[in-house]
Amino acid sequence: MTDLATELGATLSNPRRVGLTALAVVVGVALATLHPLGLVAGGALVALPQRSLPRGLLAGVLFGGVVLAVFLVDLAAAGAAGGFLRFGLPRNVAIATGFGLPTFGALARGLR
């Protein structure tokens, strides 16, 4: 059994790293849709095959613009984006949700 450092040291070196983010991204958006705690393991999964913290912490924060845009869409196709759009607190709560929890789940990339 190979230990976490190990496992990431290997996901690090290995050179598919795009086509690995880009596999988080659509497992990340998935377990969105199920559960708000989803955004974090998103962040999460999205951050582990990047090079550094900080570039995780990037794709975290834009693991959460995907999100964000992807529920426009969703609610655009509904017909709710305009009404969205238009309530001030939770708007708001919905774009710091969007971009914090998924930077949050981010920080995972600096666990050692």
Contents of the next structure:
Amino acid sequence: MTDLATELGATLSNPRRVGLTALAVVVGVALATLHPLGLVAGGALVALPQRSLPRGLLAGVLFGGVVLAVFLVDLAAAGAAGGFLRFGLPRNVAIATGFGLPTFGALARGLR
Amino acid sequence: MTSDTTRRALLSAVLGAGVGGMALSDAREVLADFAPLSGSLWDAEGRAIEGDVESPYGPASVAYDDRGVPHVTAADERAAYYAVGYVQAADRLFEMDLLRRVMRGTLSEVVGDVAVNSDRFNRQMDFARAAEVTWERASDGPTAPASEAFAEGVNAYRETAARPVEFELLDYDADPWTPVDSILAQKQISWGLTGSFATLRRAAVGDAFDRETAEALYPLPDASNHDAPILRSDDREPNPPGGTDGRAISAATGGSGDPVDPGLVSWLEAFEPPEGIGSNSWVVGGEYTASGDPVLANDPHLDLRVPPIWYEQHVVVEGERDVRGVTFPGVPFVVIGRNDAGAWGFTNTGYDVIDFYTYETRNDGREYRDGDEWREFLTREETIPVADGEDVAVQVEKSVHGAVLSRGSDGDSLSGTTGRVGVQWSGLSATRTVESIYEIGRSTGVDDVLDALPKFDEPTQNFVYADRDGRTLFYTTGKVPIRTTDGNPVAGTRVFDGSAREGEWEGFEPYAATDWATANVVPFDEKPHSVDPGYLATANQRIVDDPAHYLSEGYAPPFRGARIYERLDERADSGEPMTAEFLRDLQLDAVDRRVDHLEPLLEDARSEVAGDAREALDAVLAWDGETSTDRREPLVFAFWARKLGERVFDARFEDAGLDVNTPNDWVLGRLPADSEWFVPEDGSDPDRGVVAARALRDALEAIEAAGYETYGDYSTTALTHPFDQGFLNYPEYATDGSPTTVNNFRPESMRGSSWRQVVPVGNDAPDAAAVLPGGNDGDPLSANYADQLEDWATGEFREFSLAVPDDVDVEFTEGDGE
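Having looked at the form predicted alone, could you now put up the form predicted together with its partner chain?
Time for the whole complex; same chain goes first.
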């Protein structure tokens, strides 16, 4: 927890980084609605402004959480959130890819 | 510097390989289906219907209730049925498409070679042509505008909304829906209720053993072997006058002389109504009820599956129709249900509306003799496309009687007659059942219904009805042929020599429009019926003692029918009124009278067992027959009865080369104590007690191996989607009942009450209740996917009124529907 708080604090202390990260989240979510590889691209986008590869990877994980939150809200609006939560294997695949692909994409931070 | 370069190169390689792998491998399809936000499976919003939809037929509104039942309201009938088509497609499009693929023989095209046999059979029967001629006849009739509007509504949804989950997983789109497809749905259920190969089965058993044995194991119905008919001697009009003495006709059995290929029978059994397809219904007149109004109950026993076989809908056409009930997805009109004037239901009669013919052939089997003439079989070759496999050719043949069936891989040269058989079935002709159903939905009482029923050409059914004026009705439906040989009526209990023109159906036109007014069928007035019975119950049992015509070659065992009458009689004799609550409880009655029927065998086994087995046996002997989930006795009894049947019949049938359905427990319990069928496994002299005791040992071993403790461990719902994937299947619940209780449930084959309704028919119809085994919406993401299943399993009901919810979910407005 402490590490997570520290990482978040370090990120949020830099307004420019916050702005770039926020923009990356918005663009990343938009890309994720278009194609599964948008999750990879989104992970890469949110990772790139971070100070290090580990922070980039953390940003990728958090981005995955944002994607899943948006996803659940979208399902709930269509009356399908309950159905999703009962949906077994596909639910698990969605959650795994929701976290996994952005984290994978965040490896791009290592290219800087 | 070098390490940075290496790191970048390594990460670049990993990222490139990962993205490339996802884009180019099978993972791409998984991601396209399941990825959050973009995965096609999650497009619930695209599949949900709400807001405004244009309709070429003008305004209509749809309000879904909390069980997902659409309540459709319109001023114009076509507008209403356009909306009905739209909502059925929204909720059940895949099921509709699957059903028509089965009947058209195009299932392999999407599911692969597992469906080739099914496709071959359905093409040989050519149900598609039978549906086409039925629609040709109906297309200028009263149902046509609504049927066409329904099809347009289905297509409007299909063309504009997101694909249902199953289409995404199989990656194909449904073809346009047509009124013929709706007729196919009706043909499918008709076949499922009347397409019996019992004649062939009896013939094959007769060939393997002897005729007497065949008739003992598969007895023809008469009063001596079935003591609980629907129409009892004190019913009004139990035996309509006229016609010929059916008993005399039914005695005319015997083979045509041509042996029947047991392999053909075994193959065909996969396509006939499976054991357990049956139903209960009863109607109770106002003199027996608390309210003074009649009450009607019905629970059809069909496949329990995902989604349910029935779809519930409520349609209000202002000033013309207010009907709620269930239909088969793809069929526009309510089949079982209620309207503002009455309520109705169906059970299967077991009438014989199918016959089989062999022929003298020549020219390598391409020609057959028809009396004094030689004719060529009408033959065409069709191709069955197979997903991920080679196309399969099938030869479709027809004779003057109808379809010609063979189990040959491609219908190629067939020597002799035993490998193929001509089939005449009433549903192969153009029928008017949809018109009858349409009129029943609009009926205002018994008189209207009596006008509509003569057009209910198929399937043969026990129809029960009650109206708000206090009238009640029982009538059997469907066209029952009067088959003749040399002009004399004969029973349809044997394979006919088609070349000798035995068993002719005069006036019947397969794959064409039969003139039912002149065809030689049992006249409507002479079919068993009862107008204004006090109370009357049907459970697929024998219908009447002395039918005026030959009607059937076999009914369901009488266990359920006798139990229903037992409880109705007790209640009537007590003077206590029959409330809706009592009649709902009767639908859930789980007392298995089969244990009384088989008790002599249990008694005989008693001296042959000891220890734990003796204790288990004594417990079953002391048991009251209640098949409740918390008891152990029904568990032991169910396994014992099954093992007993296997011990008595299986080995000898196998030795005789017969792989066909063996006799039921009613027959088993009626075999004489010294019957040669009770041969112990060591081949010693027949000994019923020894065989029954060994069956008990088998049962206890099987129970232990399965790890069962109580009946509920075994009697559990396991309803599966056609894909049989855990995320699409329903959750499991323990439930009371057995194959021979009123609360009918077959855990081995997942069949049972596919819909339960109990409807008091007063002017305000209070306390009407119903329940589905599952949910009304076939979308697994829907809250209504399985929301009624637990209620169904535990015996709960929910309201079944004609009230329309206030909140409208979909408004159909005037437009071109594009």
